[in-house]
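Here we start with a single chain on its own, the form predicted alone, put down as structure tokens.
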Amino acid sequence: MSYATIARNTIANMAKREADAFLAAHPRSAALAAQTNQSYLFGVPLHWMADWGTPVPLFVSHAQGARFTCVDGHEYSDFCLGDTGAMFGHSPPAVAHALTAQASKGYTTMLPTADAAIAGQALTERFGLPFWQLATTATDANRFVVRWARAITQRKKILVFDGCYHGTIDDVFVDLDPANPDAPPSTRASLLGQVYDLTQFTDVVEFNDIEAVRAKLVSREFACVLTEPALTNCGMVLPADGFLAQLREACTQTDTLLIFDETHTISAGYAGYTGLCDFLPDMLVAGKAIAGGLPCAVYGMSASVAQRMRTAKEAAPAGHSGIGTTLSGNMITMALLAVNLKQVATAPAFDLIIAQQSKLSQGLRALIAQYNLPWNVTQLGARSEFQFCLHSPTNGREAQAAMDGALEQAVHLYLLNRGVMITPFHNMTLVCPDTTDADIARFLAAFEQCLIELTDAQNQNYCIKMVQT
């Protein structure tokens, strides 16, 4: 069948019009941008804050639950939620109360608190791994688990999947050539300041290709396979039926550690994607949302891995291990982690957000079908993405090929100007316990109007896609 097309000039015209409308509606943001340009590189505290496709950054006044208000007084339904950091809503009341209570009791002492006992037990009960350590960010946690894996296996190499995301740990920025899948992997060209070839100690294969994994691991030179249970940052890629179980088996057979990074895939359920499996990884990382959106990450390990870690630490000379930071597990972090795990990120909360995301995903699918576009929607619990391809991608190469930066920017800005924000990096949407049916209806109404304008037959001069099946 034939599908609707979208003209390139339609996309460009929409982007220009929406950028002009944004500037007209946000004079205060524009004024603040002029000020911050004088003191911040790229005009913002973190350059990612300028990645939204807006002509100037959108400055926030306050955020609560599933909504935030900008400095110009406009309210937005937030389906980005800090790119997962606020997955349980902005300022959950229980977390906010714990933060207020702890604020006058001390911030950091490099000593444990009673909250540490509560949080540790809660992590074990939730994820099934008996031992845990704290980090400040998931990037830190991923860096630490890779170091531990190398230390206890005495192997130097790690295996990752093309299109993976594990924060800014250098080791994982190794890519396959999308134009030549048989070419050797290379260090990512966009990685700034990289001075050595990462492929010396990191190899990469396509997600869902178990035979490629087995072919690598048979050498027994890999300390670990580090992976998200589903790829989430190159466009959503779900694991094929049986793939993760086969990955577990391949790692076990070659004495390779299997590490799950659940920082994004925690959206899959109460125990992340791990809770959907009938096996456990050797190590697990979670961050961003784990303490209600405050800087915190955790990494857990099996009893056997923990014993090997103790042995490695005891055998090492005295001195800095290169693992840990002074603020890891600070007093405030532990108080908020304990409260978030016990009172906010509960099983009923996950039931609610998954049900709400299902409503949104079903609505997006219905509109995509109604306007006859060759797109699809992939859902992972409380997270989903609409992708510019007929079927959900099966690996990173397919996911990357489905992206269209100009179209994404136009759609994102169109939605933003109508009070709906999604993640800036790709078409990811996330819901929280405070996301209402009204928020979802607002999203779907704006999305439908956007599709009407994009598929206007009078503008079909240069099509973006024509797919026939």
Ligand SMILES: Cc1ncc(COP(=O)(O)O)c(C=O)c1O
Second form
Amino acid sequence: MSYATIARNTIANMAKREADAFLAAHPRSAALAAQTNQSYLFGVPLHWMADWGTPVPLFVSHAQGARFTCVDGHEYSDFCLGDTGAMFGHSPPAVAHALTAQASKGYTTMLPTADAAIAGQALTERFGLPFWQLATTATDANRFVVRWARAITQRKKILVFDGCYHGTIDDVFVDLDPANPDAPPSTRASLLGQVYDLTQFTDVVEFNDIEAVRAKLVSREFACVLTEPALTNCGMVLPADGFLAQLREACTQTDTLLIFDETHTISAGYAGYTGLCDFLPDMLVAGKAIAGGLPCAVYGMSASVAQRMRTAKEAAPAGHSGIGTTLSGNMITMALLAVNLKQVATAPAFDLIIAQQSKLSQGLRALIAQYNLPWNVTQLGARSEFQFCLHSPTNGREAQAAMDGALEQAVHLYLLNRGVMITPFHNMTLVCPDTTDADIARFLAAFEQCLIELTDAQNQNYCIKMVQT
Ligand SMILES: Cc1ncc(COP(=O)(O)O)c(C=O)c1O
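Can you swap the form predicted alone for the form predicted together with the ligand?
In what comes next, the whole complex appears, and the chain from above leads the way.
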């Protein structure tokens, strides 16, 4: 079977032309960028905001449902959805209403409200874990579960999977060497200001490699395995059949806590990927979309873990636990969490978004086949990832090898200039309950045009060569 390959100059030419077109169409964004360059490092409130590949940041005017409008008046179908924060749509009406209702009733007291009771019950009913705690971001929640895991097991090490991302919790930034996976892991080179050798207490193996997990856990030195049930930050890697159940078993046998970070994999269904498993993790983290896109994260735990946490807390001397932040679980957050869980992130909403994503994924697959590209689409409920490899990757190394920053950037810009936004850094698409067939059709039409340009040698005067694979 032969596949089309795309010449590098095709990609570079497209990126250049699309960058110019973006600048021409966004004079107001360019003017704002000139202003923000005066007051913000990198010209933006957070350095990632400058990493979209656009020549100037795209400044947003307003967002509603599945769409947003930029300050130049262009409307976009949003398939990034704040990288999951807005997976139930921008400003879901019930959340917006609760926000307004709470706005004049107080924000933060360091005390629970009646909404805490509603939200707590809703979390337990959904995920099956009996006890919960709040954090403000999923990063914090991950930091806290790792701390708790170490505290209650009295073990220092944690195990993660190569290619993982759990927010900016330092402990997990440990990588295998892609050229030599058997070499000792190292602290991620891109980390700024990290002075500790993270490999001292964090070890890493390939996802889907249960033998490697067993070989590590047998030492009983590990407090926990922290993982997404499917990797979603290095492209997408689904668990192989039986892998998660085997992981559960390996953890149970060695008294290692199994922690699922469902911050992204919540896309898999009403109870995240956990809802698709016939076992529970010991602890579970969710954030981003859990309160409708406002800062909030939760972590849950089994009854036995909760009991061990109580014991550890009671045994500790009075003073700072290193767990919690002042604004976590504040009055507004609890109101939004309760409403989002009860009225927005419902089972029918998940049925809808998964069905819409299936349409998008099937459409993308059909186009990839039609234009003869050795790419694939991996779907995880409401999110999917198109990846520049023939088959869905089975581990982080394969997923990362399939990444192509320049090609991604050209495709993303091409789509953006035609009113379709997807997640930067890789090729994730997410849909929300407001994503219509028209949004999907807009995406597929733009994607098709992009593939025609990338692969059509004659019309575009570009060099395409067919290779035998
Ligand atoms: C799986 C996972 N966990 C945690 C986080 C951290 O979320 P936040 O940046 O909201 O703290 C992320 C962020 O992308 C994530 O992908």
